[in-house]
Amino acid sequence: MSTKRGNWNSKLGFILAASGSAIGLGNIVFFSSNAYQYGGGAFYLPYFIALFVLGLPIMMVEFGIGTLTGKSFPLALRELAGKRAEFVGWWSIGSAMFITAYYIAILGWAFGMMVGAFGSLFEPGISAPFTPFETPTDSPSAMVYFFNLLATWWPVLFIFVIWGLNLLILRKGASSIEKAVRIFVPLMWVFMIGLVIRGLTLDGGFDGVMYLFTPDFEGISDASVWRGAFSQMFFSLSLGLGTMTAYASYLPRDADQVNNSMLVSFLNCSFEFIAGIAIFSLLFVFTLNPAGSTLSLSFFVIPQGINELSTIPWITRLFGFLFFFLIVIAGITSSISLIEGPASAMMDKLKITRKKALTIVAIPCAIGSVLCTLPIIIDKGLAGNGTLGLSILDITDHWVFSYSLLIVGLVESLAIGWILGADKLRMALNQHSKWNLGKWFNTLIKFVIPIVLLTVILSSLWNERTGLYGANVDLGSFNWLPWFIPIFWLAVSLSFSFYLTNKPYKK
């Protein structure tokens, strides 16, 4: 039975890899609404904060173990700071399933767009079955179409699509995720140059840029603006997920991660700023007003501004479907990463094939992302989120989200601080860095990383005191899920993490 992990065939393979991962929803959708929802400018200061203080050392440690032990997450953690440092290991990566099951959902969702962009997206009299949608519109409204489909079944065709197509592009572990992200990567960067270059072009686009660049002071005195930025910084980079170390375990121990890791984290958050460009330049040209969720922004208000670009029907119809193809593959370069740190986790773990732990991690995490998009309607009034797909996946986000990655982000810094000694991190990346990391890498992992996750973990669970998320909407017959998923998901996570951690393993 062959367990081989694989390699990187080049460095370049690795860069497109992890940037692919790193580069997803996460830049295009989530964070030209949180730019937006922070005060644009206002949001820069914290972000980039965040950048140095946050993303680059964290990516330096999972990077760095992963290539210092040649192993998945919870092992690296293992090897380098015992068992209990294994145990939030496996936490991270039960955790990773839920993100991956409802991520690919919305995928799905981003799939059907891309297919009605030639179908009625773009075209008058459309309706859904929801009280405010019932009556036909008279021009093309993104918003109606979107419901329409969440209410029929067509969502979860479309998330087997996805599926299949992860599964395809991991079928062979680091060689198949390089072909895939040679061609993927480079054609999320051109579609969104050319989206830039058509916002800029529209009288109006350069107000947007002005806005996103210009900080308010005001609002930097916000402590959500940083607790917003903290966040996205985290999400962004893939941190937290077990994906950078599963990546970086593919390349030889004398791997330059220091290069890597800023190399990484500069090209996601180019493209990010690009996004924020080709976006707001759009909002500002069709004075379009994202309020809502994340999932406005994407779903709704740019594919409405698409629809105004040009008189010509079938120019309209190739632009949303360019944006929406963009959302999936961006998407897909980060799903596959996604799933590949539970699978090669497994792996190492267990001494099973790729083909079997695929199957271990995609079962589940399938039937999860059948459950997001389920059509069933409990909420025709749309008072809340419409459908119990819809209001399973956006209480299962606000926790998983909200909670896991950062908890792994500060255990990981605290394990990685003080029983490995972050000095010793430090000097093993140094030895193969061209750019060597001063004492201020072991004063960021031990002191400043810890206080700040602490510090956005403490704040977060502050603001539940108000209320249990979800609870203040009424989902008929199903009022029981805002307290249930929560406590599904620390009961499943857990116990998952639990029972692997104390398998016997075999080096």
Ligand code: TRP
Contents of the next structure:
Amino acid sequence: MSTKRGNWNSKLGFILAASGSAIGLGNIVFFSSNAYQYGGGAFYLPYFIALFVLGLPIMMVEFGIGTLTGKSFPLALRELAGKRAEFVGWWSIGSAMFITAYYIAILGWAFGMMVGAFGSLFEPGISAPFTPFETPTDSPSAMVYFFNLLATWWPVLFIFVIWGLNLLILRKGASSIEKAVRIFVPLMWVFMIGLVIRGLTLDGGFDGVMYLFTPDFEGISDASVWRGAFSQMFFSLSLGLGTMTAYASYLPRDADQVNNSMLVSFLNCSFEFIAGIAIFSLLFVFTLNPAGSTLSLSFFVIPQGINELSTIPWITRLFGFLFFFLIVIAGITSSISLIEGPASAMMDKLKITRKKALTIVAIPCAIGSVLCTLPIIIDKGLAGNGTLGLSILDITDHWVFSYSLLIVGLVESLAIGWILGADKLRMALNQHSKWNLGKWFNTLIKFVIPIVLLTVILSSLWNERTGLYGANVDLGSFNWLPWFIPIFWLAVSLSFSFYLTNKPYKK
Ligand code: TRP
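Taking the form predicted on its own as the starting point, write out the structure of the form predicted in complex with tryptophan.
What follows is the whole complex; the chain from before opens it.
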């Protein structure tokens, strides 16, 4: 091999990195708002079905093909299922880059809120214009603060900080990633457990838990709950974008991937539930109403609650700071994996250095992050979309998130199930596993998963018929964005994968 791929120094390093990838904005920001939107107790039955029927087996596939071939996603698919599968691999890498761009934009905002904890964000009764470290003027509420933050150029600076940290952690590959996750991953568990204890010991905190856990069998007849649970599971477990395959490719070939998949999924879903409990207990204690967009819950509803946690200002500030610090570190251990997927795929195929691959990924993605933080105000009402950046982010998220992960999941299960043969992968996994996968694994990969995913994808498409996503919001002179963004994403990601699939490749 001409390029050194690097390896994890220990199994623990891999587990920390993979669970750090899985645990991120998805577990804190998106899970809680999904669980709320889909009615708390109605959400977790579909959620667990999604975990066992879809999440776990696909993670075994993604981990399995990584160790089996020792290659990143597109080349692993090529080796096992041919060139057409490689094309889908590159398409997922292209889509991962779109997701990276806006994922880091959100982290930039979280960073801004973290900085704000030292300034006017957690000063009860006062808040607004966003000037970090400075004394605020009037109008309370974290919401005003958040939208004021979005309306400044500060987030552009913050996303460069986040990008810098990401590249620093990625500069040596597995070995430098391992160093970072050894600190960050335990730390985020400690903070989250602290938050949940604080939430539950407040008067009324337990009502939130009841809301989250009381089953609601009426809600589950609604197709959108199922769609929400399946996409949430894919995103939360970092599946469908080649991430887990890249991480697994740095493991020795005899790694027990059945066990690893169970461990990583278990860690991810426990964190998600603990985060859910923490957030719902705060919601109920302070009778907050999380109406509005996905980001609202973590970005201003919960901060509003934190504002009332204590009458001692520095304690409130410390809590607020730690809450956003938690989001930032949980997010960074995920964004590094989102970047590592594309970078390792390019290193493998183009035989370029890590530095060059990181540059090729970082430049367009960082431009995308800046676009998502453009503070040009297009909707003064702030009802749906405050700034141009927020609209770009929202529309991109709608298309890339709703479709690419699940489409890739569909194609990879078909490719592995039918072209390679599910049984071959099952045998390979069983060879090194304490816990043998039965024939049911083949049935899941060949039939159940493709049918479930196809149903979910088609039903999402069917839902689009009522009009183009985002077109109902008045975007002023940017009214072309709702059709431009999906076309742009498809055109760029498809030509990217066409180009890279056909690039000659010497082993
Ligand atoms: N799983 C992460 C989260 O919950 C995000 C993430 C990282 C991801 N890598 C991914 C999502 C790959 C999909 C695919 O925040």
